[in-house]
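Just one chain follows, in the form predicted on its own, and it is written as structure tokens.
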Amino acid sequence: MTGVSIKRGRRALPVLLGAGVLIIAFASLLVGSTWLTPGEVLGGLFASGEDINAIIVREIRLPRVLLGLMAGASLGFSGAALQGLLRNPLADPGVIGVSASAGLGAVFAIYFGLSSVFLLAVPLLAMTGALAATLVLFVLASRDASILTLILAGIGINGLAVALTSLVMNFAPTPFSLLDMVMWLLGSLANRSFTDIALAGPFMILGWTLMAGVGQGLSALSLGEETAQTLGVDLRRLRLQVILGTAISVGAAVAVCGTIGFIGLVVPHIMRHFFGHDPRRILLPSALGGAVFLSLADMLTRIPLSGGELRLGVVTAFVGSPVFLWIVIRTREAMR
């Protein structure tokens, strides 16, 4: 009876983070610099006209909590699948290089002042920055290149940008234009709109399909990839799926986001304490567990500063740098 209660507990648990989802995308509503009551939010949303409610709801906040939903889910579910395939749960979607580059893309187009000639500039940079890191894993995943030729590769991309956004960011012309790097590069939801959701959120869908069917490979590689392949697993198929999958996923929340760590890293760890090892168990709680702590931690940023306003990169990392220690720690202990 107890081992039926287990599994039923298990079970119930990603309808509870789906619930928790919904419960934070509504209190994500009633934060910011003008507090609202729950009334005024459901006003706010079904209301005709040019109320004022409706244009805080609806035009400023509700696309700003869509869009950290979805890059959220996209971090999780990107952490999850890359620890499975490396089999190593310190992997992070960071390893590959995409975020980097993303980032390198969006600095080239504030130093040229793109940005302020085309409002998209800065996330369509970024995204051209992604998708030719993407471009670059892809050609390696498609010749059969084994899982340490795509982590050196990731490793070198990744070193590859920082140097070069570090050297963009030496030579910026002005102190303005490099404030405006560095406050990108840290992070934020603040002052996004639907178009920057029709712009990243159809790239970070198209990773999730690819993503969506690698549970069971996933599980099959965790007995090692001999055995894998004596079950019938496609390793080449397993790889581009889930390299593809989180380098447009990732590389399109980067886009918009800026960079955001940890949290491919922290939530999935967190996840195998309720939902256990198999790496096909934890991919949509993974997905539910990002959209949750990147909406948290959005609704710290919003919190008035005498300061100025809190960057989003800085609050994850203040959460999840303490429990990357712990993880090293524990996957340290486990070794001996």
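Residue numbers count along the first chain shown, from 1. Between two forms, the rigid core is defined as the largest C-alpha subset superposing within 1.5 Å. Please read these numbers as outputs of a predicted model, since none were measured by experiment. First, how it differs from the form predicted in complex with the partner chain.
- Core-superposed comparison between the two forms: the CA of Phe318 stays below a 2 Å shift.
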Second form
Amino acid sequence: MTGVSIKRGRRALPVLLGAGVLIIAFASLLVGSTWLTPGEVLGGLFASGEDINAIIVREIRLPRVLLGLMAGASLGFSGAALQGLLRNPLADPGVIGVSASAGLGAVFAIYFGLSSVFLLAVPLLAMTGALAATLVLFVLASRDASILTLILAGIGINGLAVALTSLVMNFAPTPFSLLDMVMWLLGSLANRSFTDIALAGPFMILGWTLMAGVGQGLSALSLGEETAQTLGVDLRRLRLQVILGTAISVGAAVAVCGTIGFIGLVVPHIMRHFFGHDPRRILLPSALGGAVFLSLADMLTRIPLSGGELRLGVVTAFVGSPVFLWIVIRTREAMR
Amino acid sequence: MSDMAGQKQKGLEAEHLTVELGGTRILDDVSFDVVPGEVVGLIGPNGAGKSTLLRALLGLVPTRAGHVALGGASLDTMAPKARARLLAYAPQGAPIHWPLTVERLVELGRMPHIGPWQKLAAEDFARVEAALAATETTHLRRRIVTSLSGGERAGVMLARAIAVDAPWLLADEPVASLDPYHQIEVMEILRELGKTGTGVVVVLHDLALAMRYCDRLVLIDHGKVVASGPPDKVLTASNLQEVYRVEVIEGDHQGEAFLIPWQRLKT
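Could you output the structure for the form predicted in complex with the partner chain, given that the previous block was the form predicted on its own?
Let's see the whole complex now, leading with the same chain.
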């Protein structure tokens, strides 16, 4: 049997993923409009001088790379946790309506021209949108609402946010602001600074912290809600942790990066392929995998194109959907 | 037998349980108890309230009146994990949402014993091994649960509940849809658990199995306890006629009584 070798491989995989995150992060620091050698990047990172390389690496590339890693980890982690909670491999952080609400906030900020007055208006309003949606979900989840109620509420919130976003875009004051809105919604990590990290970072970390201890509960849920309860799982608490953790971390990620789809859906699937279906065992790998996936996608957006910048959400969807289809076809036997 | 009163103190007791679901009264003032080492069969027609009683004992349904106590301590005030260590549950036809291996599934039974960040210890693995051995499912350990046959799956699900190593095991129709070989196997496992001191409550539809394998039977109808006591005192012709509306054939095989439901009573 191959059982032993699989086990050994599985133990090594988180280490490999961790190493992958570091390698991708460094590679990502190398890619940009100015060519820097690996030595120059390292020098720029760690040398004490204030030369041009240091400014490029520390002020321009580092925040972008860090934000990509954090946002990717938020999306991957949330996707895995949400799929575990809903016991549905098709769940995605998008279904609870938080991403769309963040998008609505951003579009509002652009509509009223707040972004030209105050630089952080877009992420701040996006965050407000995400938090408003989170609050609705929180009220529902703490009232002991069923999973189905939460999902339907999420679909409702999502639909409303998308409708309002369309409305705002419909009455966009100028073609330029409409373009701004569309571009924001397509997602990007370009020109992000440590201010964005300071704004969204604490929320992402708060979200991760909320979801940190949910592994066992999610594994127990494999046997259904009643059996999980008889194994000592506090269902209401578990729901609150996952829904709030997802809403807060994904809301914060979307607020500074724009809408980025498919990572929360696809990454847990890829991880299941390597780590098995136990929900607990794919949480950390999905977070690391999400960080790698988003960073790779971000590197692709930095390929210079004549038509302008390739947007991040476009790349993740382009890479994510074929991967998703491939996985669905390969695993349809196992899921039956 | 002299310390029967003391044993009852240690028992699982439900007093005056009343449960209403969706405005319908499912359980009506049900009192019920099990002592350690006893295998108690809950019997009654479909819709009598057997499963609801089991779920009320586990705290899975809100009770309108009455309470459940373990060794004199109320279950309502117990922390979920503490309760989970005392009462193991083998539900009927439970879903399995992910294609886990048998080993992983049975290991879930150890969850009440470990903290959120703790890994399974040697003791936990020993319990898992013992549960797999008791249900004769050790050879299935690397199989994916969703690919098992009905009989294999029933054994594995029971192993999961046994792995909890709780002093009480509540099983909801564990022999439903099993072939005779596996039905008898499951009943033997439950009786074996009883012999080692576990208090077992098992919901059964098969009256012949109930008669042979249970120390005591509790007959429920329309949410009330109709009869309670040794199998031959509960499965009387008149009880079966009134509650089940069937006529049975009674017999004797090597000194053991058996019965077969034979025909419906025309009303």
